[in-house]
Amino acid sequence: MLPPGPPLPPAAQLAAWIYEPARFFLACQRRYGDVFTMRLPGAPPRVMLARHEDIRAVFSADPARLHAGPANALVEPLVGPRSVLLLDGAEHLRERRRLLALFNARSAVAHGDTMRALTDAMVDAWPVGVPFSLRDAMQSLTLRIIVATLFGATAGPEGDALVRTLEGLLDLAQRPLLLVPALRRDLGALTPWKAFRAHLDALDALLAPRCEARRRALDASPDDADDVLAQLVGATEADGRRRSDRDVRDELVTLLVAGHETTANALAWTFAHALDRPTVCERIVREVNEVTGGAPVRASHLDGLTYTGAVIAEAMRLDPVLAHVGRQLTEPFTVGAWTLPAGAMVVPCIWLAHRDARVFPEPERFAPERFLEGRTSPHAYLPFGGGARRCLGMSFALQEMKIVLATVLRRASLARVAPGRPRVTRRGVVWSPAGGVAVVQRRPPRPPADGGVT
């Protein structure tokens, strides 16, 4: 038996959960508590979980029971079937493995120059007086550094083709309608589908030949393979067979997705709580001009920006990215007080278990401090999920936030143009701000930290 929900048709259910997610979910736990279920058409039914005990119970299961990759479906068209998002079981936790030895805080240490450089030329190229959206300016950023990250490619016309292209087609991946299956055919002007397989099909295109020209570099110098691609397209299975090119291509194109479309997000929520806040952003200029004496921020600066790092944390808190997670049982379930069959979806919410004022007290108000008190449990704090699949960027990620807001309150004088909390949109999965926080820069920005040229 599942727990009581919405009896709204699944359609509309699905409009509410594409439109108005943070209301619909909201008034779901007010009308039902702290679990109830969701039904979407042609999905199982979605038992959403609010409290941090029945969380910890998914997170802390046998992986075996709950699977991953059906909830990740939606993410599919743009990924692709062999991403380590849709896969489960001992082949998941493989490329898990494989990707954390990749993408984790020493690779962050060793690109936070470029993290910093590629951020000041962005703050040099902002018009002043003029509106512009942050959301927009941190999905370049963003998306120019884990290029770089991965392709070492921060100039040049290959680098700029290949973030054109990707700019392009994540643009229509985050359409809403792209979210329903049955909108994933060739429907003419009705869907974005036939633009958006356009563009996947130009980003292979560019993607190919970029593989191939760094394994056969990796034959003629095995020794040569200090890059992620290098890595990526140099390893191999258990067995010493070399892994597919569609292996390859699925998990760099998950790296290249999912390491700069939840970061921007985040980093334009973050700015959106600050900049309303002018005491917030002084203390972090402040904080960062001790720490670093004035000198550019470096990777290694980090651990001491405890306030930034708390402001960060705080937005994400408040408005996470990704809202909530999804496992597809195998077998019965017990959560409380329920006994969920198999088949169903448990989706801890990470959006309402971060209002939970047991945990958070006063769970609306703005509190960086909240995260200079004490740990947080990792099963009522998770932003980049949790249990066996929390986000394995995260290091990367929250290094890059830090280098990103201290690089720009530093040397930039930002006001938005409509103060106050912005109201959630879609962007595909990721929660985003409406409006893309609007910002003007009221004067030319202040030179870069080290007096040198951008």
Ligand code: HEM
Given for the second form:
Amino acid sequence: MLPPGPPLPPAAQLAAWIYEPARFFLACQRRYGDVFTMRLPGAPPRVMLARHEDIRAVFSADPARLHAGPANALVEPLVGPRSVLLLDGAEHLRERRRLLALFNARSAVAHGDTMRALTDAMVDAWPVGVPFSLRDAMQSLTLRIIVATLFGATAGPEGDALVRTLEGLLDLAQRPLLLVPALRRDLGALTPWKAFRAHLDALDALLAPRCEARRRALDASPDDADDVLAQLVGATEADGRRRSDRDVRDELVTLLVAGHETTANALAWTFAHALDRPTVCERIVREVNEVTGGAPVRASHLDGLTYTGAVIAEAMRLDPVLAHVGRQLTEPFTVGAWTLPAGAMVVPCIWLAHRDARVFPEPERFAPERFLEGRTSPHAYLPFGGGARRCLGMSFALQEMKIVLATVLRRASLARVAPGRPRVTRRGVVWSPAGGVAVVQRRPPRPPADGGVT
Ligand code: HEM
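Now that you have shown the form predicted alone, what about the form predicted together with protoporphyrin IX containing FE?
In what comes next, the whole complex appears, and the chain from above leads the way.
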């Protein structure tokens, strides 16, 4: 039997899920409690979980009983069927291990200088006195960072073409209506789906020759395989065969997409919260200057930036960019008082769990200090998901966010055009600050890393 949920028709629930997700989740929780069932057209029932006790049951269960692939099916047209996001079982585990080796904490450190150099270049190019969207700026920056990480810092003109094509593609992919499988149809030249397919083909046309060239170079000098692309194209299957072009393409697109849009929006939310509170920004700049001694921020400084990290953690608590993660049951599964049937989707709701007043007193208050006072359970605080599917770019993303936040606040004097808590809007599966966090730079930026205080 399924827990109760709103009696609205599935199409009305879909509209609320797309356009007013935060208010809808809260209203359902108030009416039905911490476990409730949502119904969307043509999809299995979604049992939403808001308490860490229930979320723990999901994340600590055998992954064979709860598959994430079907829950991630919405992104399949973009990332392809061979993406780690879509796989389950032994195939998932093999792919995940391979990618974790590329994006572990040590390898993230190797990219720290690139992250800072690209951030400095972005700040140097910002206008003074003219409003611009910080969310868009972060999207462009994080995309450049992941392109440089995958293809090398000198990605060159081809790198620029990749960035442009991906930006076009993601602008189309974020349209909420493309989340509805029934609307993914080619209904003529101007329909979003047709344009989306054309951008996807353009992206594949850029990636294929690049992979081919890297594979040839690798064959010629097998020892020169330090970069991420070489490790992806050079990887072999369990039986020693080279991986197929299709597999490599899906993995590359997964990393390009998962590796920047989330981070960009998490940064946009963090800036929105911090810029509204001058004392928070001052404390971050003070900490950065103390830890670096005025030198450029490097990966080796990041462990010392504890307050900066707490601000990021608190922004991701209040406004997690992926607000829920799903698992489809392969067999009946017990959560609390409910035994849920095979086929149902269980959905740990990150957004609601982060508002549990038992764990986070005064949950709507922005209070970074909470994260200076010891560890929080990974089932109560889960901006990167959990269990066998926890985000494999977590170390990379946290390092990137610290470097960007520290570098920008130290150099640029930014003011929000319309201060206050932004409303949530969906960009595809990501929850983004509505209005894009418009800001104005009040005066020209300080030179890179002069140790000054804004
Ligand atoms: C602030 C930034 C980020 C956030 C908030 C975030 C969040 C998440 C979440 C919630 C999941 C789903 C976990 C689950 O189902 O339990 C996930 C999965 C994933 N993320 Fe991230 N992510 C971020 C950055 C990144 C980066 C930088 C990369 C790559 C370099 C990345 C690659 C992935 C991949 C490949 C998966 C699938 C893992 C699997 O299915 O085994 N993410 N992420």
